[in-house]
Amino acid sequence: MRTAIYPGTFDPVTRGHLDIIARAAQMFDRVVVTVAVNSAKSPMFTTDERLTLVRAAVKEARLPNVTAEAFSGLLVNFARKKKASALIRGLRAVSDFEYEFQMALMNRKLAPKITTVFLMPHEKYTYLNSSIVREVARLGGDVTDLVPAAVARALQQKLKHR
């Protein structure tokens, strides 16, 4: 069984995630999107939250092949832990090559036999990450065509709790 591990923070997933996943899940026989927990970032959402979203979003897009858990630490210890072969990155635009393939090449140094893949999602979510999202959210915005509809309605509901 080929497995890729799909690592982010998604904060929330998008539409661009989802696109990135779907192309995965029609190459591996198994995807594991990791919701990274980093503690230098301050996401708007907890973990299990976006966790939560993830899961609500491969439901919803009809990925059977996708699982979604959380993880902290060495990326490729957990990749070896699910018996990953490949890791998968996303590229929008040629400003994410540079740090990718710094990842890449430092990922490949500390786990040879786990290759990583560049995906490139739909040209239409060139423009869109989670960053966006949230500051079009906060904004009132409506982000209805750029996440899932589990995360419209997430985020409606935590910026009306702040």
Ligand code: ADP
Contents of the next structure:
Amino acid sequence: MRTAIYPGTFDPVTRGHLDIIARAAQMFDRVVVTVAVNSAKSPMFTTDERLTLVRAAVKEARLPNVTAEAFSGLLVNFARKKKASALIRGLRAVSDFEYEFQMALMNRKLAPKITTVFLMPHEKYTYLNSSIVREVARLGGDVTDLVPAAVARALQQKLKHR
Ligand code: ADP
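For comparison with the form predicted alone, kindly provide the form predicted in complex with ligand ADP.
Starting with the chain above, the whole complex follows.
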């Protein structure tokens, strides 16, 4: 059983994340999407909301070997607990590289047996990130091509109550 962990903030999950999740789901027996609790980013969505949206997106995309959990603390400890052999990260552009490289090497130092695997999304998602989605939604733009349907609805709801 080969398990991979895909960690992130997912505030909210986008079609870019989902592209990476689908690729990982083909390569591994099981993928656990881990939604970071302790985010320094003061997320728009609560941990529970982000988790619910990841689960809805995965269901919508019909990916039965993907589950989602919240996590806080050291990622490699969570990965060990899940008996994962890999950490999945997405690489969109050179701008992602430096930070991702640093994280991957640090995680390898902490847990030499766990390998970080970088996957590239379809090029139509390379400009996409959660903060640009939040910004477009906030300003009233159409995000339906950028996020799963459940996320588009959640953004509408969230912004209505502001
Ligand atoms: P973090 O706060 O850990 O960067 P994110 O949820 O923003 O969390 O991203 C999680 C992972 O998904 C990161 O590896 C990031 O590079 C990747 N990612 C984010 N958006 C995309 C996208 N559009 N295409 C491919 N990978 C992406």
